[in-house]
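Here you get one chain, nothing else, as structure tokens; it is the form predicted alone.
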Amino acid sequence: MSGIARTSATGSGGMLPELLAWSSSFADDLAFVQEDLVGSAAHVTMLARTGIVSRDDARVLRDALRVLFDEARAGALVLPSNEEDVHMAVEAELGKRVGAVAGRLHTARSRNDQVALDLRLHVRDQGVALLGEAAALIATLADRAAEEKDVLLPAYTHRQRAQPVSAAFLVAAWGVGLARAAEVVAFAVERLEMPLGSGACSGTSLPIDRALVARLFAPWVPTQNALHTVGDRDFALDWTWGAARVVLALGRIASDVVDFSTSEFGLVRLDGAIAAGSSMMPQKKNPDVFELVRGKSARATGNVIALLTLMKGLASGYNRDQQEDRGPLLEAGRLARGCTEVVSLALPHVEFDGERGRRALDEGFTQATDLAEALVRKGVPFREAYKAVGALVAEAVREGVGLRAIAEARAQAIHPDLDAQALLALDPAAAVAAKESAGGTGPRSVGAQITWLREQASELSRRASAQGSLETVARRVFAEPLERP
């Protein structure tokens, strides 16, 4: 260990190595190695533009992390394993190749908001990525429900037969979902601060300025108060969570896949590029891919729950503790973007079979509530109408028949309403088109469903694209003039 963090006071030594092994964050720390050359110079530039560092100084310094930032995109940084952390490794390799220049790198700032910066870049850079990537699955939904209009399979609560719809309602469902959480992302990105410059917790006496690097980092502003803001890990808590719920919402269509591809359902096929096969019955074809997908719900919510019950209780400014956030905050992004585009892939590879979707509604009493509507619609009050079709519906049962094989006259000897036309009603594309309720299964409803997911896609990418990724915002920091304006 190169003891940069070390003095007498503390002991300059160094720790047990034992000690130092056990409580070091190094190895989680290197997925962040970029972030925080990018968010040193920044803070190298404000420190020239500032007269705090000489612009001389600045220079050799953000022009060697300009080097180390571009090793590191290329894989081929390799940094000293012996230091406490990923900040010290830096550091000592500056030393290494700059001198004792790189001693003034750590002026006016902390580890504790050098981290604070690290994992809300992380978060930018993974929270951006998932946007674009949920924002082209919810655009690739909605054109597969404009593609499916016509095709009709039940609806199910509680996972029995419910009502007819659409296959195409089905999939704005299951789009409207994914748009909802990935709002939850956004929400997440968006409320992100720049933290550098608060110091171990009470800022610094030196003429620093925060403004020009929350610019560097536009669109953020700096945060409010430097002791929240090192002990602050809300912004981690709003990443999980909405990592956790994107994934929670490709685990819904996962499992109507899962469903729907049984032979007890039968309402969807799969392909061979997506199924798997078993080990032992060779006639299985299994939905492992989308099976995975659910499981993979359990870890995003764990990463949820973890984060909560680490922060639960924590006193005001930065504990030791929250290193153990490296985990959750880092499995986050991998977990929902990974499953994002696994359901991307396979969905093309997912047929509807609107032949048994058919069969499915001829066979069961998927009508009846479209047929008590329609006895409401000849004035007949609801509870009346409730009543009269649940007597079809007996009649049904006990014949071992639909209620599309009930004739007529048996039909209004139950009520005198239950004539032809309110007869039509048990059609299930007449039942189906006549829902134009606002959000309903019917053709323009769909329609504007659809409409609204296009747009919605559009939006998340274009609120993406107003954050930028970390390539985005280095590009513009090591651009930035080291002279004052």
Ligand code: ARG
Second form
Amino acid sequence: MSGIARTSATGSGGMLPELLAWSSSFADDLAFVQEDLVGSAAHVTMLARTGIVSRDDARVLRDALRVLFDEARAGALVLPSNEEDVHMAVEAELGKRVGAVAGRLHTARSRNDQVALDLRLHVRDQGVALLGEAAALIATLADRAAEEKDVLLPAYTHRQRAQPVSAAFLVAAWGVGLARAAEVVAFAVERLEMPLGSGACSGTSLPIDRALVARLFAPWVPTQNALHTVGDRDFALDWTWGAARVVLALGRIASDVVDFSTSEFGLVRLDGAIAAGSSMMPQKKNPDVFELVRGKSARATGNVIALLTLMKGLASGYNRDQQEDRGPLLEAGRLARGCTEVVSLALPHVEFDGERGRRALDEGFTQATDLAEALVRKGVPFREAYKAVGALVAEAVREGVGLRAIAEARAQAIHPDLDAQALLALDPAAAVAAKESAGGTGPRSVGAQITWLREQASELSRRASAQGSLETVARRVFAEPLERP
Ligand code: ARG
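Output the structure of the form predicted together with arginine; the preceding block shows the form predicted alone.
Whole complex next, starting from this chain.
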């Protein structure tokens, strides 16, 4: 250990190596070493501009940080691994490369506001990437919905066949779920603020310029209160929640595909490019990737719970407990982005079986409500229509036939308004076509949903680029003049 973060007050001889190794966050922190370097470059820029550090010293420091950043991007940066965290490791490495001037970098800064910055930059970068990927999938779902307008299948309630819908409507439902989840991610990213300048817990007496640093990370603004800033992981909660919402939305798509691809449902077919086999059963064609997407929601949800539990009851100010944010926070993005990619790759290999969909509709009495509504259009009170159609269904069940096989005369014996014209409502295509209430499965309605999905996709991409990736921010930071105005 270099002992940077140690004085004679801390105690002589250093921490027991076993304890240091056990408590170090270095290995996890490597996931955001680039964020750390960009954060330090922004900080040293501000120190130069305010005259707290000379321009020449700042130049040496920022150039060295730039070299480290480029090495990190190329995957070639090796940092001393015997430090408490990546912040100390970077400072130790700078010391090796530029000597004593490295001792000026941490002026008016604490690891507490430094880690608060790094993690926010990480959430921003991952959030922006996830938003772009989710937006692309939402647009693909909109296109897919437009292609599946003529395929009909049952919608399910209680996992029992309920009402006829178009496959377009089902795909649009998947898209809306993902769009709503992605909005939570956008919210998490847009709420990020600039924490540097909070110091250990109460700010600094040095004449720093937090607005300048915030501008480098625009559109961020400085956080409000130093004590809250170093103790808070609100942004991590928002992020893990948004990421979990995305995984859950994808998990529902996956669950439909898993069910519908069984021979019991038979509503979709998977092609070989996405199906897995069995090591023993030669006939198997398994939907493993979709099962795994559904399964990942366990860890995505667990990450939210872990962070909530970590922060619950924690006293104000920084507590080392907070280092335990690392696992959930870092995994949240990996899970959400991984699942988004897998679903994007796999969905084009899922084909609807319109033939089976039609058969399921005929066997399932799914047009019963449509028939009742036809009676309502003739002036019959809904409850009376509902009972009449219920009696018709009971009769069909007794005879072992579908509703459409019952003759008009038998139907009219149950209710005089069940005439040939009313019975037209039993045609599934007519039933779907007639459901034009806003948000319904009718073709005009679904068309509006498709338009909405496309708008959401471009709006989410716009919101992502208004934030910008770490790459964008890094370019801005390293190009900022060091000279005092
Ligand atoms: N490794 C620490 C973390 O990730 C950095 C902040 C440590 N601060 C301190 N005063 N020990 O939370």
